[in-house]
Amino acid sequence: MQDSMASLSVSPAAAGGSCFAHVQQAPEDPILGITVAFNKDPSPVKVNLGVGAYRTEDGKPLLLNVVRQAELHLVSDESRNKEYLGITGIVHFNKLSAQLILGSDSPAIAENRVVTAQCLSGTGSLRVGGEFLGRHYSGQKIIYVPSPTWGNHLKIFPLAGLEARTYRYYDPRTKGLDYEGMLEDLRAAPNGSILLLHACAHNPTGVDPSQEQWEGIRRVVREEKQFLPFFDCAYQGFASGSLDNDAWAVRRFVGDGGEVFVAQSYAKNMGLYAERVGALSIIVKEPAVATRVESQLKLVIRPMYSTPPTHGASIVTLILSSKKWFEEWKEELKAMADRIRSMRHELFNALKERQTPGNWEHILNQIGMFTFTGLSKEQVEYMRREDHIYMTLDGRISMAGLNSRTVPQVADAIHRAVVKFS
């Protein structure tokens, strides 16, 4: 007997030791990781061009005031409580959401066409959507995403049980779209593939179809292979300063009466990043299939994290309902993206004042959030090294990280990068 115990492995725990010893360091998030190099930088000239929210002209972080004025209302509701909501969120909510993205004249919506859910933004929208189409979705379940694509969606799709590949978008010759060699990946691919398409101002590279490409992509996805499309609309509004020109490649697929997944944000345009905010709807092709996917789709969320957070989504019901704050939001989203366009301007004529080698036209044909610059990995660190310059290693910069004060300085790193490199 005491043979038998003596050769019994002890744990770490009982030795004194951690269960978790073995663990292994994880590299920083290659997005997030920029903003704790970035904090850790003791130089007063540092410039932070790789988070992807929205600054003033100031540098600072924005709070919408038609946000500050719903929040206020719902502070001095003393109707209001903290009781759990549904399992699929606020109702009014995901009613307002899906007119949002599908327009309010919308047929699916008016044929009961359309289910949507509450979820914790983008991220847990697509998430959602990718546990709900691996476990019920009968076709292929391999999802096709561009390359480059927001480096999440390559973490999010295979841990939700669907195969992730790529086809080809950006063209970095052209820095435009890839057209001719995104239509061949997706004739090569297998019939009945999900596609994942960004709605507007794809991230990182800023480059998006124009309407007629749009077309020939749907005439693709819908006629010749059978194709299942999921768009993550990160950006509505924020693109373009209109919610249903940044709406209309959805509107246009979901309108020749296929099914669609979309998952929408509510961190950008609203700017409600830490709140959480999204929703995923699911467009399918009749009424009863709606009723059993939405009781599927209540499946996959009571586990994954039982009902969601009341206070962002009332927020943006507020406003959303309301003729009022909604003209007043669309009129603070438009001054934002216009913000942004005025960044590309001066950026662009920065460099072109300083005679930078290379065509950097670019900087004013992309649109959104970001610019896909070109720079190499060796110039980016290069500008961090000496310029205190950060932004993403392929080169992308938050062009909402810019400001008037900050144009000339960066301009004068990218100048010297390249005239280096080159």
Ligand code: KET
Contents of the next structure:
Amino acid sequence: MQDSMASLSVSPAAAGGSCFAHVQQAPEDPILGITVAFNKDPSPVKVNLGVGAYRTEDGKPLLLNVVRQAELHLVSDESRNKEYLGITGIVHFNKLSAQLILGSDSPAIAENRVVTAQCLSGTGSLRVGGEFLGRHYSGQKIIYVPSPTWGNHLKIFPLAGLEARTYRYYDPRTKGLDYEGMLEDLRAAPNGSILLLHACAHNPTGVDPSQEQWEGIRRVVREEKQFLPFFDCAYQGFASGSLDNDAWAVRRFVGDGGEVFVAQSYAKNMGLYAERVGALSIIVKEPAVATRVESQLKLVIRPMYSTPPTHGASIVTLILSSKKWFEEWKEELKAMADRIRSMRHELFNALKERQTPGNWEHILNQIGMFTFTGLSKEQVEYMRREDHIYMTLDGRISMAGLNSRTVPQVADAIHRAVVKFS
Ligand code: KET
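Could you present the same protein in the form predicted together with the ligand, rather than the form predicted on its own shown above?
Below: every chain and molecule of the assembly, starting with the one above.
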């Protein structure tokens, strides 16, 4: 009797159990999970250098003054409403975003060869771009990403139906670009693959190609391999302090007339992390293709999240369309980039004073929000355990998380970890 009962297929829920009892505990995200661990640590001296989020000299998140002004304007404007946006978001926002990355005098924009969709920050822009490519790209559905890269790339693109492979990028020996290795890997990749490039301030390494090297990469992409370049631009303005300089590589690739994808994020450069504001631009060769691409892009977005949210993109639209606010934003952005650079000097000098073994010049030479320290997983774990200093396990530290008060503490901890495990 009991045997025949067991052979009947009774759902666990009907039997009083959960249908999800088999679900395994997942690991925390390698970057966002650092903040979760940090928040649980009761230590009063803890320091979070994990997530790439700007902090002031007081260690606080920064709401840009120009963003606050724009928000005040938005809430007091009674003509505004909360109707649904169109599937690709605010039309004016899209135009201004394309101009910001491609240049206001961009021939591609003037020739109506650019399709832009407001998306959910950089991540959403990459995902929508990936989904579109998974459905419509006529080349190889393989995307090459640098090794190492922002970890989420390796999760986003396979879910969009693209095979993700890596190319050599960083040389741990020189703590610089492995330019030869990179070109060798690109030359060995199938023609017509997709190539993910960090537009500037490469995450996690802080190592960008020089302009000559970008030219070499562009020649391989266009002349040898017919790759489709997909730029991830999450840090425009954070590398050099100038929005135009940081868009140099993207503009160079668009300027040769070839096709390009670009994912933009306003999380870092406007401090709009939680508002999820970004844009995907697809630059094609003919206006008629752009029109058809846009129609299909809408079919990708509609079943995902229907339409994007309005608040953050309205802030960006106001700032980019007002000459006064645009100038103010550039100043605030430069101040953020400058503070990060001054932290590079302070940390470098602090390690030099302590005569910490090793060469730490790369702290000064790397670009953008992060330093790829070269600390091992063992050293990172030791610093977390002993000194309550949190960073990603690959040894990346967010320089924006440092301030003059925490630099000596972090330098002491690095010194101890290096001496202990060298
Ligand atoms: N691309 C890169 C290269 C990147 O570093 C990030 C975020 C994003 C895209 C996405 O940002 P979004 O908030 O979707 O616009 N990087 C930081 C935060 C994170 O991991 O989500 C980080 O590396 O700490």
